[in-house]
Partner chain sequence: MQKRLPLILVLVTGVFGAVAFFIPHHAVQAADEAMRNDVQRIIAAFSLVLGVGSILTHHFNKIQHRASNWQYSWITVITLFVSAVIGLFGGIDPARPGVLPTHIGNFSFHIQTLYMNMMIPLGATMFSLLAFFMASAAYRAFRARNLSATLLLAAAFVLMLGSVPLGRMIFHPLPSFAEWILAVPNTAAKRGINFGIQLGVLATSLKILLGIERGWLGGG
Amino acid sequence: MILTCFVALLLGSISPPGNVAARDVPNDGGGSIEVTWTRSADSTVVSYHVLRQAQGSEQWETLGFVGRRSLSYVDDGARNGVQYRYEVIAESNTETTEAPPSGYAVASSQWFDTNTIPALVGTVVLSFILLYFISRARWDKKLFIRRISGLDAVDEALGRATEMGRPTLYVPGLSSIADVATIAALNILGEVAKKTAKFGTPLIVPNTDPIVYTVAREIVKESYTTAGRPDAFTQDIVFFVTDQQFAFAAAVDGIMTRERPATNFLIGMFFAEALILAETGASTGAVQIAGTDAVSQLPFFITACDYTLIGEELYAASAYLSREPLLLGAIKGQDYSKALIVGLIVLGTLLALLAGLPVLKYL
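Quick one: this chain alone, in the form predicted alone?
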């Protein structure tokens, strides 16, 4: 390089880039070749011009220009199986100098991206943990799952409604069936409906979405049949009110005031109407069990309701109530998977800190 710069100085031209090389881009679907070079020693270089030549052709194709700080260029227009060589030209405001061309390189596709091996290993390990706990839940009916106080109170709250001869109100949120919180609310509704059918407690389920209304009606009907009380189910239990947010809130407040349910379930996705519903229910003296993954509404439910399912407790509720092996095993598997991930993060952080200690002493 020193000799090249000296010759260039004598001739009055800028020094060319060095070590031009080309190679197939790894772990891709083909069609890409990476060109690399070392920077020209001349400070007057403003850009590099990259050219390509296919084997057997005498013509050089212009690919593009890159800045003077660039040391590589990816040719995305290469054809698989065709050999190409590349040339890099250093350009200043007044002169250009070309480097010797690279050797030939061929673009090819790979069947497997080796960069995804950690993801593959993680998927296998987490899948094994999940399947293990699902299998275990099938024979271990007493598989432990953390106590959720709000769900422990369901039987007590429904028993209170039965003793008082007053209905139970269940609001499955104001979102559509596409919302995960709505699906979780409908799962819990099925378990609550089984208990109201068993206790003979009237159930009121108002809805703000037509599709959610249809699904909720079928869930409640099936729950009554499962509980051995298909005769107790009527079409009036589940009904559609309106798809307007505050009109729905006003209608539900009216139901709370007129019917005075002994127990209110506010579970699902809620918005600005959350505090209106919770305050009205609290003013009627009802036991209120709420649950949502809407972080902005949780403070209102925690303040105005007796029990609140926070975040993932909402998703675990149906497994907690039903003790269904598939759901219960999935919850346990997810918990252990999260513990494993957190442990690996902590271990990786400690190893990174320990590896950097000798360097930190000299900073």
Given for the second form:
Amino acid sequence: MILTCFVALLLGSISPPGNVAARDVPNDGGGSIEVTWTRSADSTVVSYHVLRQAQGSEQWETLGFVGRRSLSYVDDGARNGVQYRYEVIAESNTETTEAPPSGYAVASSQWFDTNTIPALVGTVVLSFILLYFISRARWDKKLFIRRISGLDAVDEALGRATEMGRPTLYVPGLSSIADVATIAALNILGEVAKKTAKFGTPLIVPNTDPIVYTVAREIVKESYTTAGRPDAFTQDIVFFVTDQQFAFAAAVDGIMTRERPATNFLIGMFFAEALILAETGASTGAVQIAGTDAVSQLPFFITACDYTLIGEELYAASAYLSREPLLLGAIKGQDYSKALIVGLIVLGTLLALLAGLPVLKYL
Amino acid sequence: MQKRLPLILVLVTGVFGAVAFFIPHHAVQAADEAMRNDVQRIIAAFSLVLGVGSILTHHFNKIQHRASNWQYSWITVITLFVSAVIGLFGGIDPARPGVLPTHIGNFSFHIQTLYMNMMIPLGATMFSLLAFFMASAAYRAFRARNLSATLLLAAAFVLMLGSVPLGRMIFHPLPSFAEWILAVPNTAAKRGINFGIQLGVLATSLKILLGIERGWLGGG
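Could the form predicted in complex with its partner chain be given as well, to go with the form predicted alone?
Full assembly next; the chain just shown is listed first.
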């Protein structure tokens, strides 16, 4: 009897956590409710035990335990539309004390993620600039576009291959069609194929992705037709090799050393094989034009290739080669967008520097 | 219609993909996930058949026309068929055997064994070549032909020396200077390039969605 009274006295002697509240996690696809509370005033608390009860149910189910410094818990197993309330129990090594349960909360899916507002504003502003210059290109035919030496060299490189009677090799990167760099590489392939069809230069296009192979084959076929040489297109021009990275590198190195192309285009997304391909190509004496947006591979291409399209130049290439006014307008738009970003960076830097000035405290 | 249909498909799926980024609702996310994974996988499965067809056509043509090194084409074709038969009917590994026996005594030739003992070492061999190519590329790059190349040479010299204990022994602040080169001018240049790349991606995506860029359709 005395022992029971002692235990009863002990129970509830540590202070409970306060203000237990539950709310739907904002900006998510539903299924999550966040429980928050204020810390127990008692320093002997070692953890908090979080429990959940669905409306209409008698049972409390344990969700988990968190450390004494935690002041929130996300229940990511909630069902949308079901009302839940939560209880948080403070636990020391010998005692437990529960706080009054939270009010009911319901998990729901949101239709807009407010965290993406800056991305949305940036996309809208930059898209507006690009679209303005694309539409301007319809009537302003004299848009000045800076020279890109790597693209100016395409005709010269293909002409060299034609004169030497050697083929041109075009590798559209090692990534999938989901990569925008691959799409850019395929756009350039279309222009290069038109020129090889016109010059009668053999073209070799090995591929590492079956979808990219299918698209590349159709592009080259269409380009040969556009150039008035549908008869020159054969199934052997564009072919699938393997989806294994280094097996592909070995195959392309083999093509470079056996077929000895006069011109190599290495355009698209490349990984560790970039230098293996570029150095082998350089050793065969081919003129090499590379282009990638893989920043880590750019130094290798710059070192081993004659011309390198750096980053954005890759995306400007098809417009530059085709001289299509609407496409050129987009390049102009890119340049102005870049100027805007640089302006914002400079402004941000100045404001960050000025923020430290004491005079601003009085404004 | 042959060109309009792909353009409409690209516009609808492209706009949906972009909009899905801003909408966390589970219905939209599930549809986006299905488009990105399931649909793309189904297309990839079909195109893989075209890919295998391409390999066979390419090599049979070489064999038929007795093109240079045509003998090697036989090796490709035979290994393609052998690995396909072992992979399809021989099971994946000894724990999961198939209908075909894939071992002779203790000698196993399951597809997993072949992959682990042939493909991976061969891939590693190609990757190892990178070390030699790096040396030859560095030799070419680090020649002071003009001002830019000289700057590159100087930066590389400082970075290499700053990364080894000898650098600190020669000049105490050298490692810090090397770190500064990497953290400040190098990062600034990389970020500048990245800004351009992202703008290029945005412009290319817009041009494709609006049907202005049709290079991927073969032009026109």
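Every value quoted in this text rests on a predicted model; they were computed, and no experiment measured them. Numbering follows the first chain given and starts at 1. In this text, the rigid core denotes the largest set of C-alpha atoms whose superposition between the two forms falls within 1.5 Å.
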* Exceeds or equals 2 Å, Cα of Gly200 between these two forms, core fit -> no
* Asked: When you overlay the rigid core, is the Cα of Asn187 off by 2 Å or more between these two forms?
  -> no
* To do: Kindly check if the Cα atom of Ile211 is displaced 2 angstroms or more between these two forms relative to the superposed rigid core.
  => no
* Give the C-alpha shift of Tyr84 between these two forms, in Å, after superposing the two forms on their rigid core. => 21.8
